[in-house]
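Shown next as structure tokens: one chain only, the form predicted alone.
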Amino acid sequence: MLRREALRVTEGDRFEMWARAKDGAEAEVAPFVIREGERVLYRIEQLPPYFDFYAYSHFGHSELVVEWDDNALDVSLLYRFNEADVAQEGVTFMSLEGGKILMNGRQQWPQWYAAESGRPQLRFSPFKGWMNDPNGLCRIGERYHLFYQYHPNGIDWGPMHWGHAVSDDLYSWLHYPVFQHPERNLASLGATGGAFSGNAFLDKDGSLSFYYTERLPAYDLFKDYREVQKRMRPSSNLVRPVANELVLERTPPGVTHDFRDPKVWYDEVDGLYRMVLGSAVDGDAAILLYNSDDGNEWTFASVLYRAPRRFREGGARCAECPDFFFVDGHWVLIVGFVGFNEAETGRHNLLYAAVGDFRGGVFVPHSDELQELDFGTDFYAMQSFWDGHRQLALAWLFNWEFRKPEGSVYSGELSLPRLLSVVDGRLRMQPELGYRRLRQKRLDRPSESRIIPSLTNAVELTLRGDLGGVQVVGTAANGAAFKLAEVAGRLIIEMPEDDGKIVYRSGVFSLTQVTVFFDRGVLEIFANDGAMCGTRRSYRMADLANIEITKGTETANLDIEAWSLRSAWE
């Protein structure tokens, strides 16, 4: 059915849309047209069977008429914006429903984000579509910029774009236009690939660029694909790329595939640009080091780190999403081992850190033992950045163990922002304190071990004191429950999905303090001021109706503090 609706526009308004022909549709007219009076300004004459990208920019003040064929047009994502006010308003999402054009701007986002019961409220998630790794994290002026792996055409992993959002406080986000697209439309080739992970780089002169991996059209997710490194320069308002060049394509000896996720910095001591890349060398997960005199021409320097044999034996295909940074007088290497399964617990795709020294292009860890960063495992692909004062990080809350149920418009969330430090030779991660501005009501009562939260709010719970043997059970309105317990010097997490085949437990330590955030199915745990962390994601409990806290002994001294937290989107 042909639909029409008038739309007021101003000079500079831009519309971006991903659309395809509906299955079996035979359009009798052009499926999408923009008119000014009788004059056609923009027309899609015929749609392909795969999602393709379309854009229209308007140069004038007028009332337009948008025509579309409900029976022929399938739209995955549609929005409008104007570069004159995008920094204040972001984009306005649009949907073609019931013969109407529905607008969803920043004023409507709180309602949109609250409407889905299982969508976390403290953390960033895309408006629609699939999201995974955070990319290009940086602070420019007073604003934080988040780029992220994004597939706009479904809630499953697909051809990778870079989504984009900005924030003043790392909690309340403003959606920007999709920033980076794959080099070509991979859907038209029946292939995967696209704009993979990378980092933001501020050069010596203060200019900003992004290094990232482009996976060229691939027909196998695990072998025989090609990955190259690119340098992308953004427009002055960071709305779109204005230059993009290939800077590294050849792999060193022993590397056949998995050559990706650059982290670039300038080494002032040695006067070199440096890059680390995740890879595998002769089958061992490894981090590669490259050097450059200008940031464009790169030379392989060395294998910066090669994982012990147990990771290869445990199924690790490669190292990915490496991070390498200097904080508190130490160099810290972050690495994830994709495909690795820990035999003792069954956990997989764990994230690790090594703290050490870096001189003359050589990294020497203080210890041969890697530090496990998050014993819950749903904290992965972490990327950190220096905001001018602090080393901060975000990670993807997903680990392929449990898939999101059908029926949602999106998939994927990020962790709470974390503040990184090195204490006693180990990396420590604490929640960035901006969450305290979201506190609404204190929930705890003296001498009570039961807490009744608001079903719609996130909850923050902190325990201090004699925590040996302590147990926290949180129960949802549907009866599903999580359990957090200290058992023989370890923290153990159990979620409703667990069947006992995988044991989510920490290393051995002496627990004196623990803060727990529950946010519509996401559980983030910070023990001993971030010395031990654990993250889990459940799709079976979207609220908390009751929290029961049980002390290890009747005489244990326990201090409880609990808060409800409002949505960061409000």
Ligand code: FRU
Second form
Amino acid sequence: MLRREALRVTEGDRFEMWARAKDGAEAEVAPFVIREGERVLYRIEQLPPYFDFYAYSHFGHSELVVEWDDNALDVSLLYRFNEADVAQEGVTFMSLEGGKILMNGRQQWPQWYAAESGRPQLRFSPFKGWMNDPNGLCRIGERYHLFYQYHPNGIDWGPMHWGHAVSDDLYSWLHYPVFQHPERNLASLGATGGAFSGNAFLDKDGSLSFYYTERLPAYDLFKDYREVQKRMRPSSNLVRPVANELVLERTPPGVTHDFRDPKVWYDEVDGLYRMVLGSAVDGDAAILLYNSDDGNEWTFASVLYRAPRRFREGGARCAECPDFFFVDGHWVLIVGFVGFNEAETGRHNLLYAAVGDFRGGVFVPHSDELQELDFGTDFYAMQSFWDGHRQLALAWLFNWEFRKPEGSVYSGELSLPRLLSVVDGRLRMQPELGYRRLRQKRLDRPSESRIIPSLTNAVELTLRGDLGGVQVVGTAANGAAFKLAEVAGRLIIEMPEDDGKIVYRSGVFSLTQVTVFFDRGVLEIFANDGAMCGTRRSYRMADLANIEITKGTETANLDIEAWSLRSAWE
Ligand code: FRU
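Having displayed the form predicted alone, please output the structure of the form predicted in complex with the ligand.
Next comes the full complex, this chain leading.
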């Protein structure tokens, strides 16, 4: 059915749309047209059966008429924005439903984000579509920029774009236009790949660029693909890329297809640019080091880190998303090993840190043992950045073990922003304190052991004191429950979807304090001031009706503090 709606536009308004032909559609007319009076300004003559990208920029002020054929047009994502006010307004999402153009601008986002019962309220998630790794994190002026691995055309992983959002505090976000597209329309090739993960790099002269990987059109998810590194420069308002060059394409000896996720920094001591890349060398997950005099021509320097044999034996295919930074007088290397399964616990998607020295291009960890970063495993692809004062990080809350239930408009959520430090030779991660501004009220405690949360709001719970044997059970309105317990010097987490095959437990330590955030199914745990962290994501419990705390012994002294937090999207 042909639909027609008037739309008021101003100079510089831009519309971006991902669309395809509806299944079985027989278009007799052009499926999408923009007119000004009788004049056609933009017309899609015919839609392909796969999603394609369309954009229209308007010059002048006027009232337009948008015409579309409901039976022929299938839109996955559509929004408008104007570079003149995008920094205040972000994008306005649009949908063509029931013959009407519906606008969903920043004023509507609180409702949109509250609407899905399982959507976290303290954390970033995309408006719709699929998200994985955080990318290109940086602070420019007073603003934080988050880019992220994004697939606009579905809620599964697919051809990778870079989504983009900005924030003043890393809690409350404004959606920006999609920043980076795959080099080719991979959907038209029936291929995957695209603009993979990468970092923001602020040069000595203050100029910003992004280094990232392009996976060229790939027809196998696990082998035989090609990955190359690119350098992209953004427009001064960071709304779009203005230049993009291939800077590294050739792999060193022993490296085949995994060659990705660059992190670039300037080495003041040696006076050169350096890059680390996730890879595998002769089958061992490894991190490669490259050097450059200008940030454009890169030379292979060495294998910076090679994973111990047990990772290869446990199925690790390569190292992903390496991060390497200097904090509190130490160099910290972060790495994930895709494919690795830990035999003792069955866990996978673990992230590790090695803390050490880096001199003359050589990294010497203080210990041979890697530090497990998060025992819950729903914390992957962490990326950190220096905001001028602090080393901060975000990670992707997902581990491929459990999937979102059908019917959601999106997939993918980020962790709370974490503040990184090194204490006693180990990396610590604490929640960035901005969440305290979201505290609403202290929660009711009808008895010493019981807390009544405000059902759908996020909860922050801190326990201090004699924590040996302590147990916290949080129960949702539907009866599903999580358990967090101290058992023989370890923290364990159980979620409703667990069947005991995978054991989510920390290393052995002496628990003195623990802060737990529950946010619509996300459990993020920070113990001993962030020395031990655990993150789990349940899709079976979206709210919290009751919290029961059981002490390890009758005489144990517990100090309990519990808050309800309002949504960061409000
Ligand atoms: C990690 C990862 C990266 C890659 C990206 C692709 O989750 O596999 O190695 O760049 O996701 O989306």
